[in-house]
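What follows is a single chain, given as structure tokens, in the form predicted alone.
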Amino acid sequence: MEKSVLKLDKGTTCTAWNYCGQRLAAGSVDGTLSVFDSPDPASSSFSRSSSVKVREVGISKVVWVPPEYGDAVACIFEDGNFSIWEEVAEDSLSVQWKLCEFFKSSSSKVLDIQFGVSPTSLKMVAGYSDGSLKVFELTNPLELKNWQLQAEFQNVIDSVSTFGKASCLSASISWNPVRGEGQESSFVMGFNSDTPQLNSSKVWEFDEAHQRWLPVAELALTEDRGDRVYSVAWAPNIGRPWELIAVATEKGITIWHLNLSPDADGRLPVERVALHSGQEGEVWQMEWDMSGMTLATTGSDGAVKLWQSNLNGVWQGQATFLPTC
């Protein structure tokens, strides 16, 4: 028998679970941010614990800040700006959500933001509608309002590439989940744009010695580099000698091995190990489980699909969940 976990308000446009899956943040078309909690950790039922009007425009995406930095979420708005809100309790007052920082975009809209934890700080990457990326760094770990711009660049391998003004419909960013000492910060980025050079997913790594971000890999075959990218997801690594990254394009879902040993040019070798077109329509989101062995995908067809690799390394669909209404 089916059981309802929670009921979302009419007008809800986006949701996001926190890192342990115990809280759900939801944004709505009227600019309201709602948070749902479970009163009993053993229960699967959630109820609204807070609701706050964060702006007068709709929220298009919500992203949780890593838990080391408190209970906080970033909200991307339909007008292309975004802000960070933190849950705080002052004196005997009830818990409230307060604005930490508002990031105003001038000529382009923010399409996606994601947070990454490095050995020294919290970083945030934002992808914009003009095909640019901005990397921000938190200067004070105790204050989520103290951000500084660390870098700004285009999502291209060849730094001298020339093209007209780009128009991007969406962007997708996924950080390398590894947080160990000596591990350089890295993330994968792809665009859905009218500019082929921007689209293909590139892996960016921070060069500590020269204090700059470098493209170390491109996750696309030569003939596919202009394909529009809908979603990317970097899998947790539980001891593999290579990284595992999923990329969804207009041709399907691809799984890539990223070698950890750079070649003579300083690039990380890549190998496409799977291509599946099992998701009907556009893929909206992909998520790995905590072991990095099962990939969940969902898209415009309304279905949720699970993918796993067998003992021979062949990726196959394991389950499909269809909407009931």
Partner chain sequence: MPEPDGGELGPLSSSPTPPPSYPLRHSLRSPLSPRVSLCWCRGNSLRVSLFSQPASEVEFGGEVVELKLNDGGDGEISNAQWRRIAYGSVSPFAMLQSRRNSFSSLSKINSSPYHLEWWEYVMEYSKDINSLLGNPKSSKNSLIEDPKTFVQKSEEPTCLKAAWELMEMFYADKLSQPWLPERLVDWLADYDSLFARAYGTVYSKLLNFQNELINLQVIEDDPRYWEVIASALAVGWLEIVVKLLRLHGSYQLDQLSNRETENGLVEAVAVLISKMPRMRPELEPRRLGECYKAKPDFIKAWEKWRGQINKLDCSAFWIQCHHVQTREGLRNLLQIMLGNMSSLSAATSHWLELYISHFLYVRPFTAGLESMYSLAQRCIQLKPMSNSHKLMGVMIGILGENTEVVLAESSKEFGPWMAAHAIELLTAGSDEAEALLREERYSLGEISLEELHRLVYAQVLSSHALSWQIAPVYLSSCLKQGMGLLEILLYRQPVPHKELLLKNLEICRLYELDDISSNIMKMAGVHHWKHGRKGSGVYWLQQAQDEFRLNKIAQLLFGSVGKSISDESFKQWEGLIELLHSESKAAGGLEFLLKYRDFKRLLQQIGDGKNDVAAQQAVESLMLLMKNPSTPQRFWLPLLNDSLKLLNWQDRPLLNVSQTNLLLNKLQELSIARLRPHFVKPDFPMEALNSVRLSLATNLGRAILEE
Second form
Amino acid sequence: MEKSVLKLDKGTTCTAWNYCGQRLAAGSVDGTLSVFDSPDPASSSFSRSSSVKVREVGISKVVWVPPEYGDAVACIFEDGNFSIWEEVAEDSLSVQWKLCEFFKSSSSKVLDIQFGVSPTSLKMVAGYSDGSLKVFELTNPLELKNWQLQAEFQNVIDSVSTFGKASCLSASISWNPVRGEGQESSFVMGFNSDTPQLNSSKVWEFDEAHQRWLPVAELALTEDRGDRVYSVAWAPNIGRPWELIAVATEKGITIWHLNLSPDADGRLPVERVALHSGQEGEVWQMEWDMSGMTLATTGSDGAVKLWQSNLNGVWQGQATFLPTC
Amino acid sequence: MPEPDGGELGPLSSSPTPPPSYPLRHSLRSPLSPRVSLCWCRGNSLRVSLFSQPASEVEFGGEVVELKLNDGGDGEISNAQWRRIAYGSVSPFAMLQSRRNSFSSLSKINSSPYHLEWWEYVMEYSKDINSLLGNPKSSKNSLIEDPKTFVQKSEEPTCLKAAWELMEMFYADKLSQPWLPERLVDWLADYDSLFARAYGTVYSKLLNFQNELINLQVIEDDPRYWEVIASALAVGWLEIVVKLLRLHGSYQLDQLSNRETENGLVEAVAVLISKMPRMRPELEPRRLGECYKAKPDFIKAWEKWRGQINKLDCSAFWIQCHHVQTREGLRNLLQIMLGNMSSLSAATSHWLELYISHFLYVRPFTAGLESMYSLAQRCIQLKPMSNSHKLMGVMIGILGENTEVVLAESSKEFGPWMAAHAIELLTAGSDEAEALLREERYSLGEISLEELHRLVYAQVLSSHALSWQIAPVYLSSCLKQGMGLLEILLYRQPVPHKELLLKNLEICRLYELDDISSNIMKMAGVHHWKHGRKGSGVYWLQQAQDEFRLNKIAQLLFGSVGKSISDESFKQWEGLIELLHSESKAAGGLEFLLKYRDFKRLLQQIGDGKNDVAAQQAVESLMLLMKNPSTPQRFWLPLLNDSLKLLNWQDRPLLNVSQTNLLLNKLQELSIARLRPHFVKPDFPMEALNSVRLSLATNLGRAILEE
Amino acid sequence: MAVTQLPRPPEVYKLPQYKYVDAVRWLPPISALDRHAVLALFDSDGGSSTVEIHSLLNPNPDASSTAKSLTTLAAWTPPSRVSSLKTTNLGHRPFIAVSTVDGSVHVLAAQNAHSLVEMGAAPRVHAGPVSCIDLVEGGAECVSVGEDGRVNLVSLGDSGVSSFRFFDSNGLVSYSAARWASPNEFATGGLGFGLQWWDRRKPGGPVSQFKCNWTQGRASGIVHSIDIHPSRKHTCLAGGSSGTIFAWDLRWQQQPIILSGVVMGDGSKHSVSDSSEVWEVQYDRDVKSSNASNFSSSSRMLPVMMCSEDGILAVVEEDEEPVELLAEPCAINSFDIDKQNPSDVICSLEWESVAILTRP
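Structure of the form predicted in complex with its partner chain (previous: the form predicted alone):
Okay, now the whole complex, with that chain kicking things off.
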């Protein structure tokens, strides 16, 4: 049963729902950020509560900041800069969206941003068009303007080699969604670039003892390492003995098992459990449901596909939805 | 979409290749951009953003469409009805789980009584659940007084209830095992109308005939009269058969004399029918047949009854019966009772009806499941189904004794609610089924089929704003992955709404999820704080014991309070400061404000400068504040300025030498700090500093003299 | 939980509504014979809210069964979901005050049981939802409070509804409950089990404040509901988090009387509902259950009815075991005792239904 939830404004290019699905942030081609709300939690009718012109440049992606840090979004602009906006009421004025911080990129463009919550702080990873990654950390949990650059590195296993003139079209980052105590922060990231070494998805883990980020796994078969990666998605784990990560490459959608106990040389054992070339063209977005049992994907063919594992652990397409008037 | 078959998108459905394709309907009239944006919201509802082509001249730039997968609503039962079933199932389910826990702990000590009684608990559970699925069965007995009405169109029964009762009778109700065929007869009597939509059934034949009854003059001349009687007899609806027979024209008073024999034959058949021996413990009042509990008695009675039919069949009276239709019709009834295959086949429409007629007349001594499956297959061959019916998969799975098929079919046809609840029936007292459904499977992520179905159901419950609160009951029965899913579910509830937040926290408390609970309170605290509700913000952060954020808030508050510390507008902070009272532990740096408020109150009490006791207390309070490391340095001067009254106390010096020295040292420290580059200059005139210094000096002098 | 059972349990009728029941109240009598209730319902499938007058019927008056049913007679559509609902009788006509999650207050009148007319509205007097409203007894004046820290007085006059912001804490204090004590005085409650006493003749702030500090930091909570008995206006009864019910006597400022919940010092107290939210409290006007003369003269607390998140509806008395009237598997979110017929109670259940109780 499909139901229309809301209509978007002209020129809308991207949308994002917040943690509880009660607010939608939409970015548009003219640099307007619109927020839609529903009046109460049981209602599924939404109306626009605010609309702010955040810049004169088009917004290409909106990402919500985790709710422990307020109602805030990061906007990535078409010119490769990004900024963080927050809804606040200051000095008994009514609630407004305000700019917290503008991140200007000098030579390379930012392609993707994702936030990760650790018990002590908020981390933000940004992937850039030169194949580099920057990890920022929030210093004051109540103010989204103080970000500290914690690390900067390239998406390669071998940290010695650097690739100066890489040119990336897109990047995809996905944090391990776990939020418990005693868990190291980790995320997976892959590039769509002309530099094969950068492309394959790598799992990065924060080494608390040495305060650095380490690549702990690579999600690609030896012969596929140079394949362009369009999208990655780390599934919520409600108790499986393995982690589940979906990676979409030029060959199709792959699903990986990742074992969190490292082997002798510190790497996490991985196993590819599925390869599907069902989706025509590039896969642009993959989303796991809350239990990590269903994967929803969409891409350049405009279709929405659902994937599930059957009783024998074989991943298969369950349904395809084609937008129809 | 998965409509109209509810639960098609379960993890159990083996998918065809390529996967089925469905339209995703939207109302945009412009050409769409291929870019689509996805988000899973609330359980398994998927929100899809569709965007118009940027250039197109249209009203809207896109639309967000919500797709509910595994939606309960399947046309047969509305969403609101499904929710009522869901609410009602909670208590029986929870009760059965707690019984199982006490049972398994009991069986560790004493293993034998487990199977003796467990199914009785399951039956109690099954009855409770069944009562939620619709009203008690529509009775087709002769309660209806109108002689021309024999079937009553009562409330339409549901396939859901029919399937539940089927599973109950085959799996849970151990008492009915010996008379399973008779239970099937009753079951079909209740649910035959369900098949009427797709096929002609005995029920639909009867209904059609009843509608035309008023137009018929001589009922026994109409071949349909004899047809419907034969059909009703074939499926064992004896009351209807007898009632119909008594409508026969020969019963009419004016005809009785010349149709004596005919009437006698009709009555003889009617009597035979009403005396049919039945292998069952009891019949409801006004229902026909004679009950036998023990098989030997039943066999004896059956042979005797058959003998009477045979005798009547060979009787010479038939020659004297001149009404052809009556003669043929009645003899056909006898053939049915004698188990003549072609008569039975002619009288029935659906294979299930033929199947039932077999139990009644061909193989009356069948007990249990022996060869029931092969018989069903034969019947299906004789009366093939043109299209599949919701109930057939479950039915065939049961007869084929394949638990996995039954579970898969009930999940596919009736959705996750059914799968999660029917497992209790399937496992009732069957070790094999229990092993199959409770065994942990690596391919499922080391959970059992039972747990998988409960997780799937809980996720469906989570999809609705009103039913998510009952998901925890099912999740807590999932030992391996239930708590993991519950944590995610709780974390995704909106925090700004107070009632919802409190309901959410109550669930955290119930399941001892303290981490989640404090995280949720933290989210609520930050939300309120940032949205101008500072009191609520501080309250929730205190509840979350988030000292880190509270300390940051303290810094921010000092800024605001600092501006107004010496004037009356400090009063507006009173309410907030009141809040800090109860949990001074968790107040973080805000503790200072509380002490400051108390100090202010004492100063006010002194008022006219005569109250010695209050003044002495105020001095102590001042000293505490000045010594306390959590008192920000920028408040030192304002504090001392506020205390001028104390320093210049008329009657005697209130501060002793060491106290005065301490304050002077602080003043000194402040002067040095002024020289540092990052010093925040308090909003204070220099005269104030001088008058404080002067007062302190005077007080020191007086104190030295005093000592 | 130690709870004594009534010797004779009340008759209970559960009536599924297939809609979420946001609030429920008895309606003051319109005619001598009929009985009516006002329900605020939310249809989650359609996303719409209604306020409805229902008549309470015995479908088979001649039959021995006294089963009851509710029939909708009149309906009014609020602009958003209802957060609080109160009724009163004014000039022999029932009046209904409704507040919404949108921050507005509406005053409705029932001309007869079949017509529900909006007399006026004060839109968006709160930023965010209205937590609670109360109608002054026999008058057309409401006090409304919210988490935004505003205290508004909304009154129905000849020229419709007018509103006046009596106090605004600018969010420094949030209020969650309100109750009139007299035409000029009212009490509010909020976070940290705080209670405030206000006098409309003395604007600018509360005239008296009570802040609980008996919990010693263990279980601070929120006041969800306040009641004040007409014969004892100096006592403010409050129910809230952690199964807490307490009374604050204005004459004995510092020490509350604790009826249920938080353990005080060494003396343990009876608790109706362990640590659950007490959503509503009302003085039990059904004096049959206890000896009325006990209360009229002494300083003993009058019996109190409460409902809770863990599904309990019970009557609580000072120093006695609570008497449980209903124990449901889901939350009881609100209830109302019929003023004309105090043995009857109507309550709203979380699972989209109402329950009607008739006590023997």
